[in-house]
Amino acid sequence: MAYKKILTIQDISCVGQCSLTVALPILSACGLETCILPSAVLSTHTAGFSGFTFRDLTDDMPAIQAHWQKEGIRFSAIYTGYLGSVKQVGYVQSILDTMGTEDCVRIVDPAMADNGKLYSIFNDEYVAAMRGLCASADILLPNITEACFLAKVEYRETYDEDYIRTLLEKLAALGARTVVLTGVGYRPGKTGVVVYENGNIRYYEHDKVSKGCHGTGDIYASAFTGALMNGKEILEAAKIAADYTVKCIVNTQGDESHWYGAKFETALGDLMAALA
């Protein structure tokens, strides 16, 4: 495999096991040369955590963006996390446009919502503003949450396979050429992933855990991203994140001091013999 050179973008929450702190040790382990910018700064995530400290990092985009230009730097994939506001996706979609190699491969986690609402920062306008982003990505990542309001389509609890095609199919209209829908269950104690390219839908089933912990969607973006880097195909490269996602959850599961993220560097070894 070629050594290559990617970017991602999402706030550093210092504690907590999310965003930043996770995608650069996973995509690091992948053997991916592992660039950042960071969107904010955070003494820890905002989940359980009070008191936190924030330092909101958008002004400082374009000066980065632009001294990049200056440097001649690209990259070989581009892969964007949680973002804070309207103002910092138009910069990061401005990154996504001008920023990679001819081959780049975008990757657009929408980190803005989960079980059925939004996040507390966030409204109409900047899901407006995420669906703007997703017309610049190669590969979409929302689980069904972000899918529902990106696709403006009502959220359901339970559902069938019609409904997911149909969100697949919306999600799709705003650009991306591929859709990789997370939390798709359609059995009691199951979840899985639908990959949805040119029309076509495969899903890969799992069991589901009980107990789930904070930060795993940023777990799976990045070991989704360091496995197709690594040359997986998508599904398979679903498939891996998702194994090793459960495997963090699992191995977190019991220990009650620790319960503000996963466990995901006792599972690194594991993702490590699925790459290979």
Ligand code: PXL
Contents of the next structure:
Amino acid sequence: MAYKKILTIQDISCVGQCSLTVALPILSACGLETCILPSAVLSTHTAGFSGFTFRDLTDDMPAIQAHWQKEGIRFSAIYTGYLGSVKQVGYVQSILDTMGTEDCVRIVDPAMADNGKLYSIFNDEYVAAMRGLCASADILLPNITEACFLAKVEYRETYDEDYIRTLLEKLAALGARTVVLTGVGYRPGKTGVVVYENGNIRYYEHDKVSKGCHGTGDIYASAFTGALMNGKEILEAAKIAADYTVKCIVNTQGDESHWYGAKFETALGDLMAALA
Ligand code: PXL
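The structure above corresponds to the form predicted alone; please provide the structure of the form predicted together with this ligand.
Up next: the whole complex, starting with the chain shown before.
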């Protein structure tokens, strides 16, 4: 495989096992040179800790991009996650549109919501900005809550295949070529991932671990990007990422002191083996 340089844009939560502290090691383990653009620096993530600090890095972005442009730096993939502000979404859109190689894959994880609710720092204005970013994505990687906010569809805990198809059609209309929708389960004890392209739906069902963990969306998106950039076909990459994420959650079960994230390091060997 040709050596690939990829860029990931998301926050640094110094403690909490999410975003860049997850993406960087996972992508490196997948054999990819991983460049980062931190969207913000937080003392911890925002889901369960209180009193966290938040340093927004929006205003640093144009100069960083300009320097990379001057150096002729280009990326084979650009993968975005949790961003810091509405204004920043515009800068990230410019990076997606201009900083890729000719065959660059643009992956947007609209990391902003879960379990029917937006994360604490986000609002409707941010959701509207995210809708714009979807148009620059080759692959959009939402969970069902994010998909509902983006597509303006009512969030439901239980649903059928027609509901999911409508959701996917509305999401695709925002402009992404492919949608990979996570956390789709039609039966008790099961969940899965749906790949939607050109009106076609493919589905990978797997076991649902009863108690989920924070940060698993970031683990999933990072492993998916790593597998895809190792030449795996989209559904195969979606499966590899799902199996890896399930292992990370299983390996974290029962450790109450580790409520804030998943022990993704413990299963990196399995991920690397799946790519070999
Ligand atoms: O895992 C998503 C995520 C990323 N970054 C920060 C978060 C969260 C989820 O809550 O708070 C700062």
